[in-house]
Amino acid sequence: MACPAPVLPGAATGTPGAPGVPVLAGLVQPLSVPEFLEAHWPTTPLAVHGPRSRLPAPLNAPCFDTPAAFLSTYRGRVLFGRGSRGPRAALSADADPAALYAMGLTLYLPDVEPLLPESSAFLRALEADLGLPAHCARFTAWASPETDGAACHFDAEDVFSIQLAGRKRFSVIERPALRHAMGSQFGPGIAPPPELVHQVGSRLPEPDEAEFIDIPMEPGSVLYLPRGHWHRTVAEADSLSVTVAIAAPTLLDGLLVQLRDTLLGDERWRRPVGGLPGTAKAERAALLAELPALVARLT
């Protein structure tokens, strides 16, 4: 079931397709897009506030007016738990989200895009505004009953958190725990993924309680949070928000693609592992010795 078309008091700033108005402008105003890209993307958090009606059209769909309205419409996977008590959660493909919400559970709802006919145009326009390739951004939603929320963690994706109904409070550390974090979400009580260990070594990052700042979120508030920043949330009234999560490709991703494509042309790199240990060791040493010259030719 799709959300009904939004009924707005006039044209919404940043509406996809509005002549000359990028989608990103509707999220970061009163900053201009160049100001946002210069001062904030992709390293520095930004919070902006204003009426929800100023946001791009998909975010003004009536099904976002209350948590109950959205949960009665949503059909998709549900991740649920007592978010304020820790990271543990359960995933269901057929649970009734309204019933789980009535039990006081926070819900993470990843299948938002089928509800919004304009979501694809919105995401493709946002990617273009940020200079990113298509299909690296996606919509998700969070519904938290009053007093619950999300436990302390940092993400490995850049996010725009957009408050649509109710109120919640973000607590954020402006200094990143891990700048340009890659891999997956991490926080106290979460087993560190291998990617994290490679990025930080043996000393895992820990949040500093003294450095958290509070950011109140009302309907229409937008928080841009780069990957790697500690944060937590608590709903001060039944809360519904959507997140645009951006898994932007990194320089490392580009390097590995080019390097693999280059090495595929050499049959020695396509050789299956195994065989006589001494012979394989000598061959691998010779191949490694050639790598610096190959890397130097990459663009």
Second form
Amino acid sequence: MACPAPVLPGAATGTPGAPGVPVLAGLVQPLSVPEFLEAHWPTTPLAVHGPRSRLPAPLNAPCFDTPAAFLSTYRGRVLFGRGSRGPRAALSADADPAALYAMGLTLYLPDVEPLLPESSAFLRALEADLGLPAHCARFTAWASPETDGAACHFDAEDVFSIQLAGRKRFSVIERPALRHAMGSQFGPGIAPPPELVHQVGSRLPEPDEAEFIDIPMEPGSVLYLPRGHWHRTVAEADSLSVTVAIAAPTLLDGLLVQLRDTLLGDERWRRPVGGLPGTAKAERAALLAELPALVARLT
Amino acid sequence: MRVITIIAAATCLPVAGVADAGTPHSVVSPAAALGTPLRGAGLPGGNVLGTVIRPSVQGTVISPSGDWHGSAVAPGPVQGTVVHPPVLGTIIAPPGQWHGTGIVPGSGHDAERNSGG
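Swap state to the form predicted in complex with its partner chain from the form predicted on its own:
Expanding to the full complex; the earlier chain stays at the top.
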């Protein structure tokens, strides 16, 4: 079931994806897109506030007016937990989200896009505004009953959190716990992902050492939070927000793809390991000696 | 938070290592063959014992409270037992082999990237 078309007058800053209508401008105003890209992306959080009606059209769909309206429409997977007590959560493909919400649980709802026919154009336009390849952004939603929210963590994706109904307090840090974090999210009570060990140096980040700033989120508030920033939330009234999560490829991702594609052309790199002891190791050493020249030719 | 990294390499000897509290630590093993015992000690009071049940394994071993298990992508799993929790550990195979991630039983956090809040 798709959401009905938006009915609020003046709801859109433009048709998402239409030529010359940057979706990003509708999220970060009063900043301009160049101002946002210069001062914030991809390092510095930004919070802007204003009426929900100023936001791009998909965010004004009537199904987002209340948590109850959205949960009665939503069909998809539900990750549920009680964030006020910790990060543990469980995923269900067939649970009734309204029932879980009524039990006082916070819900993370990843399958929002089928509800919004305009979401694909919105996301592609946003990616273009940010200078990113297509299909690295996605729509998700969070619903939290009053007093619950999300446990403290940082993400390995860049996030636009857009408050659509109710009130929620985001507590965030201005400086990242791990700049440009890669892999997956981490926080107290969350198993450290293998990639994290290689990024943190001598010790894992601890939120207890960070100074948090409270950001009250009301309908129309937008928070841009780059990856690697500690944050936690608590709903001050039944809350519904959407998150545009952006898994932007990194410079490392690009390098590894290009390097692999290059090395695939050399049969010596395609040799399976194993065989007589030391044989593969000797061949690998010879190939490594040639690498600097190959790397120098990468673009 | 304590992390111990156990790296299994190329021959067939057991490995043991000690990690300082709060400090990721690497222990390089000369062993990753079938039946090879792996052991790492985290401080304070955290020990893990595991056995490679297929060669060249990589997995993450995490247990705040007891037995652990790690899931392998290919070619096979690693299994073991935490003998003194709490232990956080990573077992990493040589380049070119497989890798997998361990899970805390009952946690759904790995099931979805629930970014935001």
